[in-house]
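The chain below stands alone and is given in structure tokens; this is the form predicted alone.
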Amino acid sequence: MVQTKPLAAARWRSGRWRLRNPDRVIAVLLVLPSLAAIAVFVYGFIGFTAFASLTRWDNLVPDFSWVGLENYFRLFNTQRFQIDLRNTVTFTSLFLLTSLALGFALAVLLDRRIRGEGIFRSLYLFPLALSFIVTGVVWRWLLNPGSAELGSTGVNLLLDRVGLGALKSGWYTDPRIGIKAVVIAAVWQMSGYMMAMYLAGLRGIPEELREAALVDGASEFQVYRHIIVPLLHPITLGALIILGHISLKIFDLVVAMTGPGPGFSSDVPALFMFDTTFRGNNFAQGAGIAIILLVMVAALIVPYLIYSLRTEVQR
């Protein structure tokens, strides 16, 4: 007890000092409005959306009668939503694998310090400056299959001119392709970004490591497999998180390029949510889709944040 009182008094005096420190008080006052805005407009609306998904609100007039998980059961029994989930899995898998592979290949090519590297780097990065709406409009024209009256257009016309007419396709108008056509546009836009990330990582690896491995008799392939690729794992993990959450929330590219497509072949949950909420006025079911999207993104982001925090603590 004799040692506890002075310690408590010291802590109390320290707390008073913190409160009386004008810089600290000003900092807290400056941060408070943004904290209040985030609490209301982010977490408050998330909570309201979760509440609305458990009610009978299926008209313009709010009806907050409690129905529990009924909207979710009905949603998972809806054929369009089942197709949307399959499309999301297909889109995410192809988009991640192709973007990472193409970005890494371009980064390895530029890391050779070829002539005109700056020009190529700008060309690869240029699509990133465009919005998904612009990308969707451009690729909608490029992948337009044409018509019997006008003939082939876009990519099909190019295939005709180079003698590869057998490869012509209906692209996004063909239900067998559907969402895969959207993958082409998304990869075109994001692969340059992956190239920039991998190129920064490659330039950060000491040249001595490669030279030592080559002196020890390792081939170029073995250097990449056993040294460079493992050292790039943090970049690959970050890229997976960034691309993954983009693919789960994809909306504007699909709207501008294909819409739901024939037989919902290019439909995604975000587009279904928009139709359900703002065209069908079924706010409860639309809120349910929004919460499912939030859970999917959280399942991807939260483990990464926990891993990052633990890594920072260990450092």
Contents of the next structure:
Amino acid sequence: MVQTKPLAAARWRSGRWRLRNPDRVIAVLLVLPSLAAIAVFVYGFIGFTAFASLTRWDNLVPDFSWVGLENYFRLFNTQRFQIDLRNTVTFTSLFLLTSLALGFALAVLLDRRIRGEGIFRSLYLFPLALSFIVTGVVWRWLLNPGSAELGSTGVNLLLDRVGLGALKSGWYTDPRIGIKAVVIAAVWQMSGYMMAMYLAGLRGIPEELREAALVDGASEFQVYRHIIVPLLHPITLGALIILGHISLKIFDLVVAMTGPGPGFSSDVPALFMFDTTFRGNNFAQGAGIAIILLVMVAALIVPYLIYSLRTEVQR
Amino acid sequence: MLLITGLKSFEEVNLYRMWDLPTRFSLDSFLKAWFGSESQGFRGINSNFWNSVRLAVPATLLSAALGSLNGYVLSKWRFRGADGLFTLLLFGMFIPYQSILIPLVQLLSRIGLYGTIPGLIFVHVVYGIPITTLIFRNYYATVPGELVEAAKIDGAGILGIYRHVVFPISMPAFAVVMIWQFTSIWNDFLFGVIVTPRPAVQPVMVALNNLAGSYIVEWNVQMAGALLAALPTMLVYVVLGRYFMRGLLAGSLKG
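Mind sharing the form predicted together with the partner chain? What's above is the form predicted alone.
Once more the chain from above appears, this time first in line as the rest of the complex follows.
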């Protein structure tokens, strides 16, 4: 006990600590506040939410009596939540497929080095600078079906004018369409992003590769099918991860555009969580929805993060 | 093409109104959206716009500073377990914020930051750590290690190297991070609506949603409000689009 002090001091003087350690210590001290903040605000808070979802806390006064998985059982038996999960599946699959396809098509077109490429690129990327709230407000107006007395508005009016009045629809006011109307707005906002990613990827493919295949007698389509698309797989994976986690969490856009919609036809888990927690004060149930959301996102993200950590260590 | 139609329609917002009310085309709806209308009883978004400025500017600066230091340490002063910690940090970027909102509100109200702009600044800085650290770390990875080693041999310490070697060449990364953070904080809705329930304190996106959600407000005023609320990020995009692009691609991890 008495000896440790002089020993440390001797080591200090011997130079090993003096030369290297101060900087090492400062390095750790510099990142410590951030790491601590993430530890508490991300992992600690998730832990608390998970705990709260196992309690009976269903009003403003915290009640931490343990109920086990009861909240989850009740949730899965709630009609609104069942609709929400179905909507999430519909929204995610449609949104991902359409954005990827559209983004890829736009990138291929722009890759042809057409004139005014810069202008097109800026135009397509422009929606990304906007808030989902702005997009939602504008699209709510565009897809507003109008009323019988005042006539059509927005897109319906446009369809009327170009003689496609038959395609008019109630959009988000029609329970059969519901969340699919939100897909339109989301695709409008995000497909430019996919275009930018694919364009960067296409530009990274050496021209010779393409030419060699063409010389070998491959058709333009075959070149894309067998050479370009496989080379772009890593980008498609990254794009799926990004769109996927946005899609599972979608909230702002739905709030601003449609709200839960008729018969919850455009409702999503994030919105249900907000309603039940901060309007209904049913904290335990809200925590349960939040944890289910987190599990869905983690199932998508964690394998990807581990994969990129591994590949980075290999490098 | 959907995108073009979408963009055109955005401009047509004004055209439609012009057709509907040709005699009254003026800045009227913009003034109404900005100042509100007492007779119709709704708030304008002007004070909320300034709330957003007071929120986004300091939060952007703070999180850029933090991200720069973190990125510097995690790329040039790696300690054991640094990569694992970094991955744990990154996960914070993807979580649905719903999973932290309940304890967040509890904590903020306990420390007296609930319902205030400083509270929102704090929240955005904390949850901005992962993305800002990521962008700076990727940027510093391109800075040759010899530069740091040479400065070390010259006897510079960790902070000295940061100040005299690393910080002066960080401007491109600062531009990317600040544009990214400013845009996301300005466009945020979830934290705004949860942390600041009082209309007078809310940021502009929450105010816009309230404006658009009220049935007494005409469509043209809503559109004018949307345009006003989007103006700063639109401006950033038009003026600094190049850096905006880079932020997007950086945000897509190693894509």
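This is a predicted model, so every value here is computed, not measured. Between two forms, the rigid core is defined as the largest C-alpha subset superposing within 1.5 Å. Positions refer to the first chain, counted from 1.
- In the core-superposed comparison between the two forms, I306 has its Cα shifted by at least 2 Å.
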